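Shown here is one chain on its own, the form predicted alone, set out as structure tokens.
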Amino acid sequence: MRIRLQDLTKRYRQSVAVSKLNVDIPSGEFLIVLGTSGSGKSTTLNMIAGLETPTSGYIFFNEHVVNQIPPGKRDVALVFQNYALYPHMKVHDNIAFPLKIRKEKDADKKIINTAAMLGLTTLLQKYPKELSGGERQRVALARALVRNPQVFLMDEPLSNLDARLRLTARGELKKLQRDRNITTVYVTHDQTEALTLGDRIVVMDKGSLQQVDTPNEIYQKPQNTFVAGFIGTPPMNMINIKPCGDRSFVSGETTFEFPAPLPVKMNCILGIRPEKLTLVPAHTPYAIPGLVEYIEYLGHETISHVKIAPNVTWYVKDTVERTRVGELVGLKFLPEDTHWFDPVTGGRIAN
């Protein structure tokens, strides 16, 4: 099922939840809608599902407008954060419920096959209260999968799981979606889920589309400072600069030397990912000087917090601990690893 959103808008009195959203979702794609709380991502999902009516704009399923089609006739399956299982029904009956409503034939066969696929065969006679969070999540998925819908709509379905279960569930979910080749729209605020699950990612902020692209392009070429600062852990380092020579720039009252001719001749925002910085001895030529304020040890890597100017701290991600708190260091980088943004619009202007 191909889904197309055309100028999709939702207003609540004076508040705009979604503003003129345009997205084309090819059949079989796993699309992530990513954003913070209040970005409009869940409202978008609810409009696709038919749970909310757009104020204006259109929702197309293939080439048919479905704005006025009720949820039950859109052939979509919903999976929510809280699982929405019926507590008085056993697992078998929870999975069977959508088939019972539709009075489908061979229901028992479909239930058994779906339960086996998700490892639920031994749990069919248990009640939801007897299950772990991961098991409940799989039951919710089974209920969505059992009738083989044309579209999956998922609203943060893994957020109640612990870190280990989320890792396992992400793998299972991606495999299931690929095996069924069902168009999937998945809402989350978790960028790890977005980057690992999505064929493409829609990044939203305050109801507006910020960027839509593959996970690699979103990370490597953010189209504005919001995306640059939102995607990545830690986020992209950024600083407002003013060119003051062929290879030098000023930020506040601090002058820095750039390792190549500056690609811009205007006031702008310079950005660089934490993993693209290398800690070197202080006073190394063309390295940005700084003071190590804090080091996070994460086992497989360390994140150093380095103060490079008043009120400006940059993060450096490395696989080994190269320095100590309180040490003066230099931050070395390659010119081609930098990003440049307009300080007024926040849009990308170079690289």
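Take the two forms, superpose them, and find the largest set of C-alpha atoms that agree within 1.5 Å; that set is the rigid core. The model shown is predicted, which means the values in this text are computed figures rather than measured ones. Residue numbers count along the first chain shown, from 1. Compared with the form predicted together with ligand ADP:
Within the set 177, 249, 147, 31, the hinge between the two rigid parts that rotate between these two forms is located at 147. Of the two rigid parts, the smaller turns 18 degrees against the larger between these two forms, judged by C-alpha superposition.
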Second form
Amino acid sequence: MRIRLQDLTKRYRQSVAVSKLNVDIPSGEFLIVLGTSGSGKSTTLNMIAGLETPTSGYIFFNEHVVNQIPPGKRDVALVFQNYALYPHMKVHDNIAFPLKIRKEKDADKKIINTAAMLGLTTLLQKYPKELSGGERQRVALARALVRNPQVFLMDEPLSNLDARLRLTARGELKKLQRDRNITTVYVTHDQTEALTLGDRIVVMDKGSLQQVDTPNEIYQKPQNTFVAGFIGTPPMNMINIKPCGDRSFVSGETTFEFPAPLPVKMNCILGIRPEKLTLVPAHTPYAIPGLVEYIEYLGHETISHVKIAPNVTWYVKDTVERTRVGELVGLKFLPEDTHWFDPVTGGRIAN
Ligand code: ADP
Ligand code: MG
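Could I have the structure of this protein in the form predicted together with ligand ADP, to go alongside the form predicted alone above?
Full assembly next; the chain just shown is listed first.
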């Protein structure tokens, strides 16, 4: 099923929850809707499900406008953050319910396979009240996945699982969606989930679409400072600069040297990802000088916090600890690893 959102808008009294959203989701795509809390993700999903009516704009399922079609007639399977299970039914019957009302064949086989996939085999004879939050969430997921709908709509379905279970559930979900090729819209605030699961990601902020692209494009070519500052842990380092001469720029009172002719001529925002910076000795030519303020040791990597100007601290990601707190260092980078943004609009302006 191809889903198309055209100028989709939802207003609640004064506030705009979703503003003129345009997205074309080809059949079989796993689309992630990513954003912070309150950015309009759930509202978008609920409109696609038919649980909320758009204020304006259209939702197409293939060539048909479905704005007026009730949820039950859209053939979508939903998984919500707040999984609602039938309390008087055992896990098995909760999972079986959508198959039963459709009188599907091979129901038992499907239930057993889905339960096994989500690690629920030993829980089939229990009641929801006997389960933990994470177990209930997996039952809700199983109840959706046991069907073969035209569309899966999922709102933070893994949010209550612990880190390890989330990792395996993510893998299973991706495999399953790929095998069955069912169009899926998946809402999350978790960028790791977004980058690992999505064929494409829609990044939203305050109800507006910021970028829609593959995970790789979103990471390598963020289209504005919001996306650059939202994706990546830690996020992209940025600084307001003013060119002064061919190879140097100033920020506040500090002058910096650039390792190549500057690709911009006007005031702008320079961005560099933490893993594209290398810690080198202080005074190394073309390295940005700074003071190490703090070092986070994370086992497989270290994040050094380096102050490069009075109000600017940059992060450097490295696999080993190369420095000490209080040390003066240089931050080396390659010209091709820089990103440039317009200081007024925040939009990407070069490379
Ligand atoms: P998200 O899922 O990204 O956290 P939501 O789509 O739930 O965001 O909400 C987007 C905005 O719309 C928020 O500011 C929220 O307060 C508002 N909103 C959501 N539902 C309602 C509602 N039923 N009535 C009024 N405001 C709402
Ligand atoms: Mg939400």
